[in-house]
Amino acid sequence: MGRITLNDIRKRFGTTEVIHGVDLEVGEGELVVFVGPSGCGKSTLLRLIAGLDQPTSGTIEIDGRDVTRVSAADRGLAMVFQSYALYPHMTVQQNLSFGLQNTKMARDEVGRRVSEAARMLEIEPLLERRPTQLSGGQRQRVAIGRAIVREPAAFLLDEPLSNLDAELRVTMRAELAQLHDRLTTTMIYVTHDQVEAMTLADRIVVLRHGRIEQVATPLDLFNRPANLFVAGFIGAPNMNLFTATAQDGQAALPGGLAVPVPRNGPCTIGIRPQHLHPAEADASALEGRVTLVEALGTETVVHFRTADGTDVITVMAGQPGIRLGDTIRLAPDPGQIHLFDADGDRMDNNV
């Protein structure tokens, strides 16, 4: 249970179309993450799936049932909001049980579900507290627990960790991943944080301007971005992108590096910072002067500028001892060069 299918979903607000013909299938038990910049439509798409908004056209199916015009309450889904949305005057136990009691569920069954959710989320000692007596992480657990007790066909989570501090986000991210493994229930998770997307998702849906740019596993997105937008969005630090014109099967990059290209004409060459390494003395290379060194202990992020003013970033393991003003020569791993055509689409014959 929990297979969700979107067929040519469009959404307009007035004359402005914000979702442009989205087709997507989320498999049973899958954890799919919607990611993209602010305003890309990820939260709007989640609200359409939840039934909080209605699509202008297209259909939404849950386990083969058309629910496009079915109310949110009757879709069998549970949503976890960024703001937690807990009732401040109720205890944790009352927050967990309130929705079930409204459905006239038997008291024993309500108690069983609340107890199971509290045990799973390790919030049993908090059941008599009110939300104002809880930390941010504890409130988030309660919000997730309120979704769990409904035993939904799927969970919809809208940036649930964005109000937490950085350390707690890491902890909660791990807990969410473990929770999904235990529940094996379909989850759709919205975030603007690509680290959350990469670490949580079975598949990631990259959105821009209300359109899907690519759907793939996290590593497929990293290793084979479909276009320049995905290449620039996924990965930290951002991929180095160089515009060039290929002639006679090669393109010249700033600093003297020559890269083989399968066809002539305008192109963009992408090299991730992690895939640049010190070049051999007689090899072609990206050469430049160091403008910034960010020493992080286990790795060092080095910014340098080539003679023609092109800024490049590389990530080096450990503490290489590079200083501001040093001249460095770097070459990419041959199998880690990404090529994009004049339209920004990935070339099939990458080197």
Second form
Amino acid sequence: MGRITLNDIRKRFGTTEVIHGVDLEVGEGELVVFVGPSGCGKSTLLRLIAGLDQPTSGTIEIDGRDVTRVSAADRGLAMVFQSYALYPHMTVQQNLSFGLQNTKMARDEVGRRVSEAARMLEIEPLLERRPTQLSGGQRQRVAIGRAIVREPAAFLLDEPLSNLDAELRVTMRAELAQLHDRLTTTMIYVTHDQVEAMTLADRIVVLRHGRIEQVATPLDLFNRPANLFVAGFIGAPNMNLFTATAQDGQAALPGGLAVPVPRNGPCTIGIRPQHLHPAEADASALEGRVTLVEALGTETVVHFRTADGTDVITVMAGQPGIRLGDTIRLAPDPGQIHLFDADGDRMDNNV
Amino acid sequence: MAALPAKLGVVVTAPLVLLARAVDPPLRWWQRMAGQGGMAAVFLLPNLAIFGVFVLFPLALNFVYSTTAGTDILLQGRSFVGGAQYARLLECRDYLDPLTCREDTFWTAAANTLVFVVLQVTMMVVVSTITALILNREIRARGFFRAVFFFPVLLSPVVVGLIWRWILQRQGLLNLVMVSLGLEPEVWLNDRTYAFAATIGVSVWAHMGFYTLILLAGLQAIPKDLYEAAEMDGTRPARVFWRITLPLLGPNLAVVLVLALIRGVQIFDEVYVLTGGGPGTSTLYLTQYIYEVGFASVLRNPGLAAAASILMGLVLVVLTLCQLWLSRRGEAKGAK
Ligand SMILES: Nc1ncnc2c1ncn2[C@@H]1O[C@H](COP(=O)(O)OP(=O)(O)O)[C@@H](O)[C@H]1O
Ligand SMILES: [Mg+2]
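So the form predicted on its own is up there; where is the form predicted together with its partner chain?
Every component of the complex follows; first up is the chain already shown.
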């Protein structure tokens, strides 16, 4: 239960197309995260799956059944809205049972499901309250509870944590992960926050301008970004990107560091800040003056500028005692260099 | 291009700036004299004075008049009679039959007003709710229809009365149409039932735009995703209306209900122009009774009219208190 397939989904609002042909397969019980910058079409795609909007073309299947023209209610999915969309005039109890009462479900069954969800989410003491009498985190739980009681084939969550403060967001994130482990129901989770995506997802779908840029597990996405956009979007601080022109199978980084490149021509070399380390004294290296030091205690983020004016970021473990204006010399781990061709697509440097 | 509006702005604001500079020193001086709290009084005083002269003073004067008798309009020519005018209004042999009362026209007008208000307000709430629901949907030319329904609110009540008299009178537009369709013409405004219905219909037509607007604002304040959540759950449209739309529209409906009640009790202008209270006394409402007793009849009785208006005022005060209570309760519920 809960296998969702999208076939060449397109969506136009008026004359502007915002989803340009999306193909995707979400497996049973999988937690898939849609991530991408604001306005890239994450919510639109989720609403198309939910049945709240109709695709302009393409088909949607749930467990092999074509549901493209099936109403939202009959798709067997439950949605958690960014604003929670709780009914303000109903108590928590009524909010949880309202949807079930539409379906002529037996009273006992409604009561059983509501109390089970309330117990699971630890909101039993709140059942008689109204949404306005709840804190943000409590509302969030009720919104999730309203989805759980429907025992859906899949949960759809649109930026469910974005209205919470940073601390609560971390707690709720962990709880959502536990909930998914316990329920083993398919979840599609939308966020613009890459940390949420990396920590929650079985697989991440990176979207940009209504297109899928890459679908992969979090670590694959980090280790082998398919293109420049994904490389820049995933990982914090952002990957250092150097443009260069490869000649005779080599491209030069600022400071004279040479990187082997399989193809000649313009290319981009990417190095994550975490993968730069102090260079040997006589080897060629990225050399620059420190322009900013962000000491976070467990690690230190150092910004520096090379002689030709390129800004580079590095992350060092612990508190290395580097000061503004110091000169540092760094070299990348040889196996951790990403190469991208002129179109921004990944070149495999292992070949 | 951008330079012109900027210059225009300077020209427009220059007089205001000069004005502000001119009033600034005296206001500063005043604040030094009166202190922060005293300044509030300084700003409130002009409005309070106007309110006092045109509302509070007449109110008190009206009460004084209600304790006097005579036909003279000036207080010096009137004699003090205490509560006699009230007693006269309230004196009945059988309180279930207006005709046994000493001031039977007062009771007829009161009974008419009661029936009118109950029917008119019910119709007003139902019609403006339905109109607001329709105008809130994504229909074509929505803006145009919103304007159409609001337009009568802009008309003077006298114009409203004249328009409908022109339509409903014996030689009016409606009869013209009926005759041309081969139907018998009808004496709409000379039939007790038709005339009564006409006063209800016309006043609903004239005021519903205002109430529709209040309800439309309420409907638009209901978040869209509540409806989407209901849609995900497969809630039937009727259930969505009764369980989501109506409860969330509650505060607006309460405002509409009470405003319509208050304005219903005060009904006068349109009806006076349309039917003049007739035929007979079938569309005679309280305000017209007061006007006629106090000013228009041959043997005018300002004291009696004043007493009647005080009684009517008491009803309005009760209705207003109901409104305050309802809106407080609504707020308390939201805050809890
Ligand atoms: N109902 C709509 N009408 C017109 N344009 C829309 C509508 N909904 C979304 N869009 C457009 O589609 C694009 C994607 O929006 P959305 O899916 O909400 O982005 P995201 O959730 O990724 O931030 C945006 O450019 C937005 O302006
Ligand atoms: Mg969104």
